[in-house]
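Let's start with one chain on its own, the form predicted alone, as structure tokens.
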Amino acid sequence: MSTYNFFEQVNKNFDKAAKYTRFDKGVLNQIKKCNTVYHVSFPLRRDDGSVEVIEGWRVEHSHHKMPTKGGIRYSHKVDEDETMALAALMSYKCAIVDVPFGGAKGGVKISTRSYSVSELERITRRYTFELVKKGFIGPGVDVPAPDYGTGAREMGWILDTYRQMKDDLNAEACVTGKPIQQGGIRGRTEATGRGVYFGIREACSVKKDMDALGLSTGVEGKTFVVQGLGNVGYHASKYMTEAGAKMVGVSELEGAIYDPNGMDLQALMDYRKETGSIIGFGNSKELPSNKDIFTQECDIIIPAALESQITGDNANGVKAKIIAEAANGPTTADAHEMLKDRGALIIPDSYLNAGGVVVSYFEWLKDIQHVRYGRMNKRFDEESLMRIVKELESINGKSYSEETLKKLTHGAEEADLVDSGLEETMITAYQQITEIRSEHKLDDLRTAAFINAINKIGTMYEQMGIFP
């Protein structure tokens, strides 16, 4: 069996694409190090009276943009390797997406499901502690989110705790994914799910790509599978569903399903909520182990778990056209070049789920402004719109329907201005990426992705000054 080492696996996907940039070797190596890492280790009293020590890591990756930006991820899997790896696939992601950001990642290493609900907080306060002890943590300095094993209720505690120890008239602001009550953004739930839904639009309405692959523009009417049904698997596949497409596998801790006839998600979800599992739902049949959804006949495969799902050991056993990677690095080097030797199209992660960090962005300049948004001209633009309506009534002669008018007049709220700028940034994105690959004449978009966040990373460093 392979190993892999994933920042590593990052590095090399960097070095390929470096040698199409201007930049020399020196600046090469500066922008794919790692600035610094933090690797804390603190006790914890469990409920039952032991002590336990905790390991933690955080990881600012590059500084050209400030505050650095990146999620906090709890998993026992968790090492300082990882996070390395992490924090980098987020500078080159922000810069991907042009948010201002440099890139950072934090990890804790235990298993949430060992833990009690005031053991996580515990564990998620001293953590914080830590950080805000070190300078690892601030509105303008360093800014967490959410990860694998972590959502709204840890981001909470952690602005807690960071108020509890700054006076910062700004402390919303060093941490988003919070819930609304905390300064947090209506749509961030959704966010990652979302832009990959967005990224897989953009990627099926290229007719020379698709007409390459042998399928059809649009997302209607093709099959995926997903591999993960957490927060980002859940809403990407409902998103690909609303738009036509048809899952008809799905890979969970307990086991792999499978029905080409295609699976109901929201009965998927209320079944496993009742029974623990999604193994024996409805006419699916149970594959032999997790990893077997990746060799199964769909047009597209959606990794929103862990890295290094794909490897060069199941890639030839892979007969989806479209790799759309939902997680970070679920696609190891050698694995990518398999798949693109036999045709595939690979939406990168670091473009591809990108949405959350977006959002993010929306979040934290939400909390710097100290202002919601649509609240200074929601109201306006519904009466603009309604005189509009009413001129264009009294040129034709004919009166809407009071649900027409409030269709025809509705002023965007927050999370309409949230959902419309992750769509632009996405579409953006997708469109500068396929530029670049069409420039340099390259095979795949996660070359040019890449070259594209060095382009970036690279000219904001010689602007800084720092390569005289």
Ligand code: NAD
The other form holds:
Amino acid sequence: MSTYNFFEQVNKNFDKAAKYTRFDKGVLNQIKKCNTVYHVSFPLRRDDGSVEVIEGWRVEHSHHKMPTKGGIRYSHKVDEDETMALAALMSYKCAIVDVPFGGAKGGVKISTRSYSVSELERITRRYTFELVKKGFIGPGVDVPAPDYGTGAREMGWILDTYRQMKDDLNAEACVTGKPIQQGGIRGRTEATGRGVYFGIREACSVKKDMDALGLSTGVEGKTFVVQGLGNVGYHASKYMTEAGAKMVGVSELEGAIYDPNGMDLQALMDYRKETGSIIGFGNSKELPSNKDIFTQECDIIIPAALESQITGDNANGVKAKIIAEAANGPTTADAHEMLKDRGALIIPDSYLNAGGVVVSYFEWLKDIQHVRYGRMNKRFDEESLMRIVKELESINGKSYSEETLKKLTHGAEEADLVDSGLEETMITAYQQITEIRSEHKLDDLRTAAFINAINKIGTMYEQMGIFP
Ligand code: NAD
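After the form predicted alone, can we look at the form predicted together with nicotinamide-adenine-dinucleotide (NAD)?
Let us now look at the entire complex, which starts with that chain.
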């Protein structure tokens, strides 16, 4: 079992990659440090009238680009170390996918199941109040987003609280992952899972890597298991199964199930909604514990719950050839080495789950521009395309059907542009990482991804003249 805490794990990966960069120790230390750490405690009046003290954090890891950006996590496991680690990962993640933000993360130490909706609203609003008071939120300062235990509802409360306290024309850009009506963007909810799918698809398209693993190229026909059927796990599984992959195992809080013949995701979601559990679904068998999901027969493991799930204790039992890190930090440093020694391909979190921040960036841009994507050009593009098609029809002397005409002249809407931008970003970032892996003759993508991030952030610091 690893003796490192989460932030040390992240730094260990950083140090491994730093050896391949040209920066001196001072620059590297500056990149690694968390620039600001804010710890707050505040009272909550519970529905029964009693008072409880709530603890929260906001960590801004790197100010090399502003604003800083990172989700807010609600979990009873939240602490300062975890928030620092996740903030650092955000800096590297943003650099890897060329999103012009520094990294940040927030956390509130609560188990959401223990509070009513109105208590959660009071906690969220008070936490936001504390962030505003200390200058830890704002469109050009620090922009939160959803993470484990939070979603669009909480982001909407955050915006409303910020707006009540600040007379800011760009208020809607103070937080992303909001409901559409409050300046959110189409495609944000599914963005992280969608990005996970694009990343796995890219990895599976590299013939040399698949040959080395003894697998065919492509997602179609591959089997996978997923840990966590929340936002990221559900959407990643949805796009994987739509692309022809077979979901053979699922792990959730109540336990884990496995069926080598595959399971229907939507039917499983409905079953869980109805019964409150995944156990007993279809022809699946129940596994002894929810962590046993990682040692089942399959091609791909998608951990999509929390950090430190694949550890020195269970890594040796992993049979899958591909570990797709949808969650942040699911594989400990020692487990990473064990998996790598066995020839597995680990698609690192810092790249793979970046889809959320990529689309958050698009949402932030939309909010500071105060205009929906596609609004200015959709109709114009459609009319131009129609003129071209009509010209072609008259040249060729044939008419297209209504359906074909519709397809040929479709002007891009917000959802189309977001999806296309996300796909482009995930493909380009994967190519950059694999090029660095070849250049340095590395055998792992995590180190290559970190080198990419360090090079970009280090160059920024140099250009800013902080280290003359
Ligand atoms: P979520 O709260 O929507 O879902 C997490 C799911 O995991 C829940 O269904 C929960 O019941 C389940 N779970 C918790 N502990 C488990 C365990 N021990 N075994 C099995 N299942 C367990 O959270 P999310 O937003 O999907 O985030 C999941 C991970 O993805 C986190 O590591 C988060 O930091 C990361 N991530 C999320 C986003 C995003 O946009 N939401 C972006 C990047 C990274």
